[in-house]
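Only one chain comes next, encoded as structure tokens, the form predicted on its own.
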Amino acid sequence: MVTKHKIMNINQLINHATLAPSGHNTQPWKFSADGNIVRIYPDFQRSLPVVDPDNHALYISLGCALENLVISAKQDGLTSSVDYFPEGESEECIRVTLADENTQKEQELFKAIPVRQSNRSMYDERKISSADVDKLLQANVSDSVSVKTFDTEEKEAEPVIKLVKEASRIQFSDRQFVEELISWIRFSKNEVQAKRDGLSAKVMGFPYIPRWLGRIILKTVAKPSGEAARAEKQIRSSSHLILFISKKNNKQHWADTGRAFQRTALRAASLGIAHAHLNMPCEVESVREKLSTHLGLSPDEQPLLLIRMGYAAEVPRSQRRPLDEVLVNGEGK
């Protein structure tokens, strides 16, 4: 049983999870509160069929909105129960069943939920202590995903930066994929406002514009030499690459792979290390391959998430839809 304290403070729990992290800040999730459940729904109205168009992304989203909620709970003193996709449900959802138990918290995660941001700027180029690193890899407790790192400035990483700047061309080649990523820019402070999602100007690194400028430009600057460029840039000013391998391919995994990274994330923001995604060999199908049969996984095996880390000045965070935007059907509505 749960009392009925907490039951009033599932709410807290479910904003907690809404401050995970998203593919182009989308926030693909649902929630909906009954009692001691709470339901995590996908949202394919905002998914990215362009450079997700397996979900695989959203689910990771989703995932990293679980961990939150569930280390929030710890805090509170409460366990979860995770049903991943039941039978049963009238749509598909993650179920989380909370009971009251004394339990170990897990504090030094809770309090990064808030601060954890993606950091897209450029870093400083300081190192991460191996101390550190061994904490990002034991952060991640899953037995359904793996991680692997890259010292940016070992020979190990040269590959991967090849493979980043491969993709980075494909994907900026790519039409529909600069449209897909323009939707998802709020150029305007106007837009910040009125969606609460999205990349803001100010998250992208440039001031407030109206739309019909900043699409001109994003397509005038945004060229696929340039970007891959950049994106080399990123790596070389960052301290190391983590790569999460999801052990199969299968939506329970990637909302797996979604806990490990969002566990990770929180730690290097407990520890003052900024990350940011740099995806694009995950994304982009024959990269993707090419860096399967580099890293020699099994075929079973799919890198779904690079990330870099290092250390930067903190930068505007991305916006968050409210609570009754989220939340369908239950108490918490």
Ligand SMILES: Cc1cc2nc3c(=O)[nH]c(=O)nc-3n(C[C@H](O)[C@H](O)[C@H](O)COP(=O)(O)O)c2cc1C
The other form holds:
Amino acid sequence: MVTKHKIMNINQLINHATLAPSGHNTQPWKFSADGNIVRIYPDFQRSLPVVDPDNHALYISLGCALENLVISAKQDGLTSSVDYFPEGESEECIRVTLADENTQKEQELFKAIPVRQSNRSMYDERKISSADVDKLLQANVSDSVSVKTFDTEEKEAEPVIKLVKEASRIQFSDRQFVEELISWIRFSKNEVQAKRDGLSAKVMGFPYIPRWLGRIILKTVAKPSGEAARAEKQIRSSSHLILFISKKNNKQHWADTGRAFQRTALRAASLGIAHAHLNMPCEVESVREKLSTHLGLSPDEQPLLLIRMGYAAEVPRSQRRPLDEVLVNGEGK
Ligand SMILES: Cc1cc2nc3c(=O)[nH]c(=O)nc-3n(C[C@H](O)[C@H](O)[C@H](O)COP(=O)(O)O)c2cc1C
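Switching conditions: you have the form predicted on its own, so give me the form predicted in complex with the named molecule.
So here's everything in the complex, that chain up top.
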């Protein structure tokens, strides 16, 4: 049984879930709370058809939110039993049943939930100790996901860096990719405050400017070769790359990839380690195939997230929509 006091905290758990990362900060989720059951729904209005045509990144984002919820519930002494996309629901969802049972808190991960952030700045080239790399790897407890690390100074990283650059060039040569990206950039302070989603200029390291100017700059200044060179510089300023490989190509495994990534990102934040995505070679299908072949993966295994890790000063925080925009009442919607 879940006590009344704990049920009152469920909105707080959902609030923590919404602090999760999501592709382009689309926040592609809705939640409902019904007694001791929380449901997480995909919000396909917030999908990214160009960069994520099969929605794998959307389900990874749901997994990140789910992991935040589960860790926060533990902090309140609640265990979570997770059913992925169960039959009999009026809409597709991940169903979390909370129970008031003795459970081990994950204090460090919990405390890192509001601290974690994607940090796209140049890092300071300091190396992560092998003891801390081990701690990052141990954060993944999922059987559905495997993880590979690359020291950016070792030669094993070079083919991966090459594929990041190749995919970056492909993406920035694709008008539809650039248009989709622009549609999720919040160029001005007004846009940031009105929408509370997407990629704010400040978070990306640019000043606020009018949208018309932002469009021109992105379409003229963001050249494919320049973007590829910038990605390489970012990698070389980082200590390690971490690649998350989903052992199967289906929704549950994608969500589990999100859970594994989120735990690793939270562990990193708790150790003062910065991270950012360099998913380009995972997003461009032809390059993803090359990456899989290079790593000798089986046809089922999908390399879905490539993350750089290292040390950098904090950057401005990205926004989230308020709870009443993501909360739907009771069962179904
Ligand atoms: C599945 C997924 C894919 C992402 N892909 C990228 C990416 O390709 N490039 C990037 O800079 N950030 C990427 N991000 C990071 C998001 O843009 C970031 O989480 C979002 O803007 C919210 O900011 P925060 O992580 O600082 O809270 C991705 C995040 C997720 C969960």
